[in-house]
Amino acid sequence: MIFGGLLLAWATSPSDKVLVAHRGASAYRPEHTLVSYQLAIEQGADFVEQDLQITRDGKLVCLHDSTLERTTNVEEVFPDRFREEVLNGSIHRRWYVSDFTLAEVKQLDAGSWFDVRFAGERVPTFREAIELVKGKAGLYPETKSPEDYREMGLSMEALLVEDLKAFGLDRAEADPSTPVIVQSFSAESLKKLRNELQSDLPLVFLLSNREGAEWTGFEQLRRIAEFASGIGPAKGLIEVDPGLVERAHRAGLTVTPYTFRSSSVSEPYTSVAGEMEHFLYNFGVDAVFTDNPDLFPRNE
């Protein structure tokens, strides 16, 4: 397994580059399903990503959105269980994960929206994802909207550590065959893991195109290094400021940009493989998040 558990190999072996399967092999199979994770492993992923949400009964499930309507048939199974919200002057119906028990979420079809061939795929729990990935690749969970859940009295961070501990994976390098890295857009979530829960797992602070620029100066990066091991910037931040990679490395941080996908390659790149290669070997990033694990360009 490249990188071990610390995601700091750039410091001693810059030729080692790491492949993180974004929501599994999500270009080919429905995101955050076991079949997507399995294909990512078969395609050589070093890490498989799991976005996390919490059900009404306090169980971690793997789902990118805080609501269920985009990637499941919740509107058919539970047509009256929505909340109405006003967005840009229009009323929208939302089926929040936190309004449903795990048993109810498990009734939903999480595959047909992508392709009828995957009808009947279910939303996996984080523990089910761990069982599948353990020993075959690393885990790369993200705490999604942890502040929203905190307002409900739920600690995503504590649940994450609890699930990892059940598999003996709650400490750095506990199982070299299954390294774990935790990521979040929430600095407070990462600080809670590091300071309150005393986790020594490597942590990656995600930076968006919209708000990330405020963190990209050297002094700001040094502040990040006080609570995280790396940054995960939107790739556009690097395109407009390639020096970000060198500054982050100088601050002791790894750099793992997102998201590289065959469905959204833009000029000057002609392929997602070429785009990833440029970021890895010209910009010098350490790893990438990609929907296309099979197209990851390794220089071996």
Ligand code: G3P
Given for the second form:
Amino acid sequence: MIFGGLLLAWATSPSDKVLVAHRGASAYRPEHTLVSYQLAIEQGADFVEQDLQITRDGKLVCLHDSTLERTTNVEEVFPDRFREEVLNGSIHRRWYVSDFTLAEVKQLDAGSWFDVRFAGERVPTFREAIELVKGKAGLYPETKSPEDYREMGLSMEALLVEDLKAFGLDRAEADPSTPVIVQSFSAESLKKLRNELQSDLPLVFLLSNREGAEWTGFEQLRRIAEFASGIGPAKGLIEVDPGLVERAHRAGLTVTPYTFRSSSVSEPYTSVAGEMEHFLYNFGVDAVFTDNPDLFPRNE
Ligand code: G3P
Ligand code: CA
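Now that the form predicted alone has been shown, please provide the structure of the form predicted in complex with this ligand.
Full assembly next; the chain just shown is listed first.
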């Protein structure tokens, strides 16, 4: 709970609230590209988020989806390498990251889908993300679909620790200029990090609108505090139950809701800055995930 404690300490004055750049500065740059991470740093992010997936040859890459077709041109480059899946009665073609080697993933354009100006951007490895961010901001990796990868014989948690270790960042507070917090929707993934891999990094348990509600009682929060230092609730969970923030703090947990974005401001707010301000200074959350790092209301 070392860094969790630090986060709570940061939150004692308005200027100490923590800004997590969600997929980089993803309102302005293609998500999970190095240009998106770079802009997030320039816009003052305390942490830059990386969602993690694993390639066929076992390399961690930064990508939100487990498939490549939404944010790359994989359909053009590898037109036959899809799997067909039936979803709601219709057939969909999916290009899974885990079916491609890193060398193949690196052939893909990860920028044009967002804007032609970013043509040629690549899917970064986690190591490339660390190299860019180290010394300038913190890292906030998320283990995505770890159970699916485990079924393939791959341990995302072990790969994560290995990559961090290569940069001397696998222990809490190893580099004060590059704090690391690991997040996951999977309690098992966080427990694996804490118990099996003996990681002392701060861990944040993500709570979705759908399944997270069953974790928001005080006793459940105390159970979370046995394996994590904070929660990352969907912001709707706080909107309908603002007392969640106080209960989580009482259980010793930091609170970092997601996701604040100018492209979808929730009612009754009229701007994403105003929405973040309300959560930070009225609801009392410690930090926020936002696509718009430049609009973070730091209130110096
Ligand atoms: O990790 C916080 C938030 O990013 C969770 O949602 O789907 O954007 O990874 P998602
Ligand atoms: Ca995420």
